[in-house]
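Just the one chain here, laid out as structure tokens, in the form predicted on its own.
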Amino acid sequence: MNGDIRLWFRKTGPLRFTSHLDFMRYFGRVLKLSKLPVWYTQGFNQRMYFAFGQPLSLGMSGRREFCDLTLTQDVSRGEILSSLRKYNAQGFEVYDVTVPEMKLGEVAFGEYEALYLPQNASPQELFGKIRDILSLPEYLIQKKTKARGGFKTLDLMPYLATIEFSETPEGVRAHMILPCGSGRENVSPKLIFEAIRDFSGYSIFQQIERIGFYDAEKESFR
């Protein structure tokens, strides 16, 4: 492999509490111990190039990242892999190496599944809640903007709406496809959560993950 590459990955565990600018140095002494041929910008400051897609929220999973670059050798997929293997620290994994068919900038969506376990409630009566904010006409909340100190009025309905919820022994699975995206209107599975614990007054414990990446037609991003 040659060119522009897309490096698929698994960050889980413990690494889910690293910020992603922390993560960012990770991957980049990952890729420099790995001795792999990767581009470097040009000029006075000099750099790798690599780039991701979505950061994830602190404490979150993520099955199906990404991550762009440019080898400036050929390589082959097997040495791509064992090269970086052998660097994985817990909760990393690189498992797969393709060449991009869709632009960075073409993310509309990403995937994600939940587990919301209530603290002072039973799963039947979160559950209940749930349905409640479900049948209101709308929900609004302040969603904080790019500008500095900025907020904005939005309406969750028509993204709760969407969301596939299921009782469990333990809590109440979401399963959730929700905007993302530059220059789209990113709606964080965080709002979702603060909505469902703020309306419940209950406390809840939250464990996600993001799954996959959609583009604007809801094909599978690859």
Given for the second form:
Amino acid sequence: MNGDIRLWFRKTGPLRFTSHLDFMRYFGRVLKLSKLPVWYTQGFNQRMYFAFGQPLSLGMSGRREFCDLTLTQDVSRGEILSSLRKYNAQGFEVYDVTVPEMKLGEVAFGEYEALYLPQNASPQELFGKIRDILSLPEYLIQKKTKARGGFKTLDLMPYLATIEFSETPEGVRAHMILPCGSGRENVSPKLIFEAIRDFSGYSIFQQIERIGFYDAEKESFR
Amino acid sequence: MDKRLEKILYEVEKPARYIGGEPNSILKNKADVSVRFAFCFPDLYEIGMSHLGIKIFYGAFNARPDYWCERVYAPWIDMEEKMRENGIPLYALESGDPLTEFDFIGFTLQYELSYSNVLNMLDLGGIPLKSADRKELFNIVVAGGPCAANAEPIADFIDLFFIGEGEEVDLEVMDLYKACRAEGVSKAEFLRRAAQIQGVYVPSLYEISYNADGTVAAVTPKDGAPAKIKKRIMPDMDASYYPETFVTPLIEIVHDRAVEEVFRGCIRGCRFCQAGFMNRPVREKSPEVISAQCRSICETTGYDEISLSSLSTSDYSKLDELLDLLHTWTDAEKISISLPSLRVDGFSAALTEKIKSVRKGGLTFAPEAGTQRMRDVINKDVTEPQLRKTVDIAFAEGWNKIKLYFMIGLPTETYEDVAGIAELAQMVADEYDLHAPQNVRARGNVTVTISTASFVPKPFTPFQWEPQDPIETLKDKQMFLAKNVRSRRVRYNWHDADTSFLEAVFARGDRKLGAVLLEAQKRGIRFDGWEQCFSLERWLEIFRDLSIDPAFYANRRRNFDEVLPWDHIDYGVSKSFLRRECEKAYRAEITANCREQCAGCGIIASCGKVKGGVCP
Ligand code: SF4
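Could you switch over to the form predicted in complex with its partner chain, since the one displayed so far is the form predicted on its own?
Expanding to the full complex; the earlier chain stays at the top.
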């Protein structure tokens, strides 16, 4: 493989408690130690060029994350993968490498799997509360805008309505596809979690994983 | 990961401190391991992860297939609170197992102000604090590091101390433990046997008796323990274990870079410096070994900076040769080389080309005292003309920020000496006007920053008998110095005298202080090295409540004949030599450095021949 490539990786386990910035630093070292012929940005401050799709928030695992970079020489797929395995933090694994079919900017949706574990209520009670929310005509929240200190009102209901909720022995599982990506309305799964927590009044512990990306046509991001 | 732990990680600052899993950290299968060692650093992750000693031991212990060494750091107060609330005991980062599951719980004692953290970490781990309350041959609590030189204040809590360099002796003790377990002997028997190993101090095998005035009358060994505990050293640093790689943190720590120890010991005999006496004799590594060790670390960590570490790296005898050798491969790898500190006389334009000595802008030197008389007293061979010459070079090279480190409260110090600090800084500022090149001056004015720490007399130095200035005197001297700084280009920062006082109490304390530490832990004292947590008032309350006078330890002049609480520990430097040095200090007489002339400190009689040294 040569030129633009897309690395696919998992970030799970303890590693999910590192911030995006720390993770980027770590990833830079992984690339450096792989000795892959990675293209460097030109100019005064030369650095290895690599770009992530979307940052993972602290605590969230990622099962199908990607990172784009450019190779300046031909390297086989197997060699790329094995060279990226030399220096690994627990919970990090590059499991595939492809030639990008879509542009990074075409990411439009993220897919998530969350498990809500109520601390002071039963899974049934929480599931009941979620049904109550879903029967409301709208669910308005105040969402921070990019401008400092700015807020705007957002109706979460259209998003809530698309989420598949299911009860499990431990809690409530939620499978959701929410808009993300640059230049679009971003709805983070945190907003959904907060809505459920605030509406139910329960103390809830959340485990959450991002499992994939889609483009605007809901085609799996490739 | 434990669910309870996972939950609290969302609620604390910097959760990555508490998760482990870093590249190059070592996981082993518990079933394949016969001895488990929890290496505890009694401070925050970011501090402990920057410490070289722990990296050496982590590598050396784990090199043994059936021993597993893991890391433990002190959780910050927010994490501690959540752990206690949720009943989560202090655990090691690799396995996540609590301290109670370890054969050894080992602390490195780098500074006295971390003693409160040592006790608090034991408590948080569910380990009984007092050695006497831990009856089984399991959960053996050990400690080493510079503060083991006078371990008496913390002796009630530690089963055994390592005296001197631990690379070999630690493993010998682990081997002994393994054998004792197999044999089924008691903890007491294990400790008795351990005491026979050179470099092991088992405090419970020594009885201390006191005179009516509170000084030590005698230290009496029992059960065949040696009367003197001799330190261990590594006689050949080239052959001594050095880690092939470092655990690389996932978050930013204080020093995140490759560190290479280039030599042990120091040829200088600065009279205030404990490390300079305790780590004798000088033993250098050869340039080839240093280069190979650096390369291995860089190749396995991705670090792009190497720090050449020692007590005084510009004294390395083959520095030029070493730098040239390193540059044969570091340039292509875009790796820079730095020295942690520079001697006033070790600075040259040629050197700055080969190292990245801090960023342009800030250069730090440590004249330590303001007048020549005072520098002679402490045997710091820095002269004003030298400093002048050095800053001229620095200015010519484009630096315009100079930081100068000093101590106040040194033995025989007068207010004239204190004023001398301001004058020396002023001289540097004036030098800028006189000699800095036009193009440098055009870029801005010079700033000279004076930084003072309060002198803390330490065991095994010529000043071990000296009183520390009372806090009021230290504060008065700080104010006096501040008043003497008259130029806006000279700034003055000082370290709090309160912490130096507590440090002085514990540095030369005896076993009676164990009660104070125990009470401090009960009252929730920890992180004394952190301004947000430290309160001298709370400590003074404890001293009052227990009727112990801290000034007895910090501010009292000892008689040369007094039995010192650490007299049974032997670092190879003779007491008569320290006394001679002290008397020379009173006369403001200097002692030549070890490369120029041997001063007969006694180390060679004690340690024998070493490689890469200067001793005759
Ligand atoms: S024996 Fe002499 S040269 Fe060696 S450390 Fe002691 S004083 Fe220095």
